[in-house]
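A lone chain, given as structure tokens: the form predicted alone.
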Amino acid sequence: MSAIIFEQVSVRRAGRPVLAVPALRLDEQRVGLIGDNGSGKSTLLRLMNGLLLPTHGQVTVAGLETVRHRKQLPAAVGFVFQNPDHQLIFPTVGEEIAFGLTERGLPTAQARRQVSALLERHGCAELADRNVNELSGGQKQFVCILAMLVTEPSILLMDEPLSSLDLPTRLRLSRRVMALTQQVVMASHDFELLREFDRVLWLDDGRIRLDGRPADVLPAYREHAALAAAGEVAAS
């Protein structure tokens, strides 16, 4: 399994202190995100794959330095936004999954027929001609996820893909998660998805406050989440 190491990590924006992690290791294949919206899981994520780089401290993924190889890592390392929207940029599925195989070279007509295999190993063979605009939400998540599939990262982060999508497509593309062999990091507020993880962190105003397994750490948060919302409520 690929490692993922902090070292003395800190980022700061506008002079402002917006995370630190002083050391962190995460081998594990399911890694959970969780925390309030602003307490820094997203920044955490772009440090793993190089959008985002630390002002001080070191950050080593599938031993690659982000810094001395940001240029290397994303062979290394796939990324789904949380708006597939964002993320999107070709009209047709079998284009969007084929263009990281031919950024890196390979002939058109070797990444079509990779393109095809990967559609019909994960039952969707159907996909590759139709347009992206015409596909639902979770088809275009999975369309995402698929294209960085292709070009086989040992590591998959994610920031909140299942966040706008109805219940029986959130828990369909749970399942096809949960069955990747690529070590998955995901921000998400699914816990029902994050007990299935093998070790969650809960940032908390750009610092880890708890990490280990979902039991501990997921009521831990839930519980600290209803006593806020009680004291929202009580001073209103």
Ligand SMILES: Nc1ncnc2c1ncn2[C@@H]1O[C@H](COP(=O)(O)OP(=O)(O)OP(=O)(O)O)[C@@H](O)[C@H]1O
Given for the second form:
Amino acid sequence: MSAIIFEQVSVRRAGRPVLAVPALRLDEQRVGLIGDNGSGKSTLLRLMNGLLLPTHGQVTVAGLETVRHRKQLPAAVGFVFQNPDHQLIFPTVGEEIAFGLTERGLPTAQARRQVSALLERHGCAELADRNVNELSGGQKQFVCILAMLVTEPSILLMDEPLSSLDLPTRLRLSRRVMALTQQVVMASHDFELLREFDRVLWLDDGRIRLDGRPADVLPAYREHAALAAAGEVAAS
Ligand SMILES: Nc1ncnc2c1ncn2[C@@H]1O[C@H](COP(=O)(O)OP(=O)(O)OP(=O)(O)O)[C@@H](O)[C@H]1O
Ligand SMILES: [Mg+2]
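Alternate state requested, the form predicted in complex with the named molecule (shown: the form predicted alone):
Below, the chain from earlier opens the complete complex, with every other chain and molecule after it.
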């Protein structure tokens, strides 16, 4: 039941059309989203967890139609924001990560123990009592990812989650993402990771321009980007 289905979906924002997806069904375990800035990657992801509702059409995620079941979606669908400052709401790292567990009924003391063990496993136990506002950008991104993973939702939506991470953390989390049993939909410019995915969608100006295996879609997008850059250099 973990499919993501778009039917005749279009989105207008501030009076402008920003996305049009007539038909899309995502069943694969690892789905990547690529495309230029402003092409619609975040919009597509936000439609999948009800943060954004379609202007027309409908989106169904894990059997939940996003308009009718908006309140139930967060329990089934985890989300990592592109900007960690839009996600982090608690004063300390420990509280931030523990929230997802206490919200699901785990007693506070048990949740805190689980969070300490998780941070320990990732070699950063010292982060537990740190103020989230005093973390670096990459550390914030890392905390957001752990906060999502700890609740084990059945679908994970990640909006450029690895962009600020240092190489060791990126490689460790990439491996972790590939080992997850859940479905993952991730916007990313990390082609090394996306090469391992089952399917990649290339978004262009609010539409799906190419949809297929990474071995076909990634080189096509790279070539397009190189041609666009060469054109700009020639014109200047
Ligand atoms: N809050 C908003 N109000 C109006 N238009 C918006 C808003 N957020 C995004 N848009 C527009 O929607 C379109 C798609 O934006 P979106 O954020 O989905 O792109 P993206 O592919 O995620 O880009 P990036 O790579 O920069 O993260 C863009 O034209 C953008 O200007
Ligand atoms: Mg985005």
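In this text, rigid core is short for the largest set of C-alphas that superpose within 1.5 Å between two forms. From a predicted model like this one, the values you see are computed outputs, not experimental measurements. Residue numbers count along the first chain shown, from 1.
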- Message: Please state whether V93 has a C-alpha shift of 2 Å or more between the two forms, with the rigid core used for the fit.
- Response: yes
- Task: Answer yes if the Cα of S163 shifts by 2 angstroms or more between the two forms on a rigid-core superposition, and no otherwise.
- Result: no
